[in-house]
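Just one chain follows, in the form predicted alone, and it is written as structure tokens.
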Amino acid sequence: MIDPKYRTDDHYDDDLSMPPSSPSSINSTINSTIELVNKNLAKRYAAEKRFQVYGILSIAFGLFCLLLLFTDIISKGIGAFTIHYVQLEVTFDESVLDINDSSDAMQLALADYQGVVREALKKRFPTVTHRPERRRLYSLVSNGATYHLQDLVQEDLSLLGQTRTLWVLLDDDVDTYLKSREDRSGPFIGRLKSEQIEWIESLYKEGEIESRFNRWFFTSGDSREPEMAGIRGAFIGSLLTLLVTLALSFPVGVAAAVYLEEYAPRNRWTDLIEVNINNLAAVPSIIFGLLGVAIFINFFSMPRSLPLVGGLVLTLMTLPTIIISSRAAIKAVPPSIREAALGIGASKMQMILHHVLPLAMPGMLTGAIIGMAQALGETAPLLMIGMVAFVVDIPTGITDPATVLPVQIFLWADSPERAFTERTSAAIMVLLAFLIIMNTLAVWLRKRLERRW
């Protein structure tokens, strides 16, 4: 016997004595839907059109930034690896370099080649008599002009007591009025006095005056004078710092990466740990920098402004960044991997260093190049170490006192000369290519060693 509450007869005679729904409402209900449809697969398409226009337009007009900013930059430091020359009758009269015995080393490293110099344009210019215009003449030529004769002369001291046609530099002031003649719309601005440019034109419609590559930019260190400065001794001494960076960084986040992942044991002290390396890959790169003097320079001693001490503030800073892309690296190699060694009979330290590592080495060295990238272009945390000082010599080791090409361009960018604003944006056209390299052997050291399963 049915329970009556579960009874459905009057419900289902309800339903029988409902009238049967005709053909021609069934197809105006499908038609009114299927509009309905279309249209919101209307709207849909209209707004994934608008999505990829946006999309479009956004990467168009980060390219034209780009594209903008490398204008800006190539068009302002091209000028810099160029540099004039004036070409000048140069007496080495032993008189006047106030040398007595050539077999001295002394005398000819103290010998006034400034002096001979002087007397080749007062040989070109006769008619400059007075003291303030010779002054004034004399500034035309640039004081490289001494270091070139000096080392003529102590390579060859046969040019004792002769005449010899010579190109010497130019000061900087002549040569950015030299390289803005031609382009200029109105009157030149600078330091040049009206009587300076009358012999500076006179000396170019005589062709004796020539542009030729900048050779000093690329072979000398840093100098007061523009037109001798060069960025030798930043680009080594950045290379001295990333090596050091990389010899200690890339073995430390290797190894710490695989110890995570292969060793640690899942509790709160590895996820304390795991949470911290996260949280510094994102810290201001200037804390590194006062934790560098802190450790280094104030616990330990260390002077300031070396390759070593930079070296190692930067390892700090990119010990987060390899550790976690080498972890990455390892997470992505298969667990079967590891199986099939174990398998096989092979040691953990076995399936790790002949068979994890090896998969992962990609991963790892892009990550490590990146992060040497990161290092390449960092300012802040070597400011903080000293290596703002001004430093002439060509460092040699990790122990001798160097700059880096950042803190190179940032000295520069506040210079008051307007020759160094070309130096600047060319040191950066430099930097950028050195990091553009560098990313380059990134994504090729990645495909080169990939290795698919």
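In this text, the rigid core denotes the largest set of C-alpha atoms whose superposition between the two forms falls within 1.5 Å. Just so it is clear, the model here is predicted, and its values are computed rather than measured. Residue numbers count along the first chain shown, from 1. What changes on going to the form predicted together with its partner chain:
After superposition on the rigid core, the Cα of V430 moves by less than 2 Å between the two forms.
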Contents of the next structure:
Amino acid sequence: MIDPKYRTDDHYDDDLSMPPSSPSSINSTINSTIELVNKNLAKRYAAEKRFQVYGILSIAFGLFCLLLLFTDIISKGIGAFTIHYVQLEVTFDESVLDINDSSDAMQLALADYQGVVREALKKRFPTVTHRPERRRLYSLVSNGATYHLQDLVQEDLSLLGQTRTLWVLLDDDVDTYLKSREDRSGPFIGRLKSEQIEWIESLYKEGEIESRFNRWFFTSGDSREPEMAGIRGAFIGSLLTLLVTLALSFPVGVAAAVYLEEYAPRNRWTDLIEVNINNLAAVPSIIFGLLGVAIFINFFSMPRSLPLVGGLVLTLMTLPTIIISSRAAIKAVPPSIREAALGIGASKMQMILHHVLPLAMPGMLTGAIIGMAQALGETAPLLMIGMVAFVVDIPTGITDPATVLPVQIFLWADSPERAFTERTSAAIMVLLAFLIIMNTLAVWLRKRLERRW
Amino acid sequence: MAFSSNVRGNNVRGNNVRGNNARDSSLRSNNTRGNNGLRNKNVLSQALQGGINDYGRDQRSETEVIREIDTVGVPLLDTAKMSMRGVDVFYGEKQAIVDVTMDIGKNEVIAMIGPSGCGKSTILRCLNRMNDTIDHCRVEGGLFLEGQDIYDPKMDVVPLRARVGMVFQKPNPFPKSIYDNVAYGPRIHGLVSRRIELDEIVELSLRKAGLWDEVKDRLDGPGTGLSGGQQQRLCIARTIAVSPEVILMDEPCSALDPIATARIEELIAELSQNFTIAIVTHSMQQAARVSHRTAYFHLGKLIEVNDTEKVFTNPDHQLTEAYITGRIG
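For the form predicted together with its partner chain instead of the form predicted alone, what are the coordinates?
So here's everything in the complex, that chain up top.
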């Protein structure tokens, strides 16, 4: 509102009555100007307030959505970080294991560890005698338990013939049931039968079932059994693919940007190249996948599903981003620095290497970060080159078949088993963490290089 | 293309001006010369009568009229360090420099003055081929450093720029330490092999630039952390670290306060004992204070070159007089 003291200005009224030629008429003009300004002032302030409120609302909306996303993902995925184990009295009976010569590695590998687990379960529930019932009893324990026992025996042969109390992995259905016991909508029963639930409950009450950290999720590759499926394979696959992408796209992109910015003459050809680079940055990523199939797989006959091929395809995709941002960064280096270097007698290459590139490096890194983040989250082009395959083994190099985190998420989201739902969300959390760590690292690196004096 | 016929016609070569004491000798010789340097004096007189920018009477633009003026004064010297012979510079279609012929004497300070856009910076930047970086810039005519053609295709710009250093309008130290700023030139040219020699060069250059006492305790500090005047002296130190023969200064004080300017001017006077200096300046007082000879440019044409004292007391050309008395510019 307008301040009343400006409105009812006595002086102003007096001045109006005076003849226009008198010196005080100047005062009156000034006063009336102030009056007009004041009249509009309230309106202007209100408009400014509104302007700010729009901004705050937009930010609030964004934060709200982000919060919603994180709450949803974390609440769904947090369960995947724990898994339930059951306590069993396992007797490593050589006759059950079918081992007569413990020095034979083949026998140790092929021994019937499942039989030992079954024996243990039979011992725990002696009343279960009916065959189909027994089968249901056996299905409570995961196949993963047998690998666990095998590892134990191979490590320590003296276990043979002895009895140990061990914690072994439960099946994913049991795990899901136990995790959803406290849910308001009731536990998720799925394929479990009523007698199975009784056994689980009895084990639970006796304290023979325990929730522990799910190391499988971080140490194993993909699996058909949800309780044994992990993201390690996809994580390593992503890492290898990104390494290939970074190693190729950053030097190539920077070299292209330096040439285009510093050496290339301005003519129709360079204009054409520039337009094409800008257009390529906007091409849908699946097109690059098709290009990858056509060039690397069909023409060069490279195998499918390799991080090497994935990296090459993602390089094609990220190159335009890196070139554009690098060119902008090079352009932003003040001409006075170039002149200073040239004026002393530095050659063009020395000028670029000693002055332009160090000053442009933070900007180039920003472009690389954006490109890498894009590449990390990319799914579509990798589907085209076969990185969507079911890969159990953890890749050890860029020529081992692998999948990547976003594709793994896609695969798990597609799986029917209930336990994969929480693993999907957990994998998203891992992907986001990967992204955040990578970006933090890059930002820190950029800050260190950004020593503009 | 070696000599402009205009200059030869005016018989300026007859004036023997020596580099070091150019001031005294040329004063004497010029007194006897009178100002007969104008072939188109009548055209210009007309122009001057009707106000300097009114050329409507003979249907020609100011540029065209100016271009027909011959250089007056003493453009040529016996002891030339650098020479320009009929130099034309074009930016695309536009001609920025028209037929400039002049010498820069050994160990002299020559000031280049003139209104904005008269081409004085352009001609300065031709002297160490800094214009190469501008895409559509074309230089014609002869430019020589001790008889060597600067624009010879075989001429390597790297050693040329080591011999003809440059100080720019805005202080432009590298975003590195003070030490590295000065050491950069000797390092890239491989002038030294050991650290101790480099230390010596850095100290000597900073001393010559009058900056040593101010920065000796913080050589590792950032060059850009200095004040404007100190930065400019650092740039001068950086330039003299490679021991050039000629230093080109493009309005070195235009971004500085009067005290810093005074220091730079003192420095120029000291440096002129060892270096040949060409300085472009907008300040006529500065030109009068620091230079031995002064060249006046107008619309890309070199109008007059004379001893500084003569230019500022009794110029040969009306345009020069009009400029120094503030009627144009």
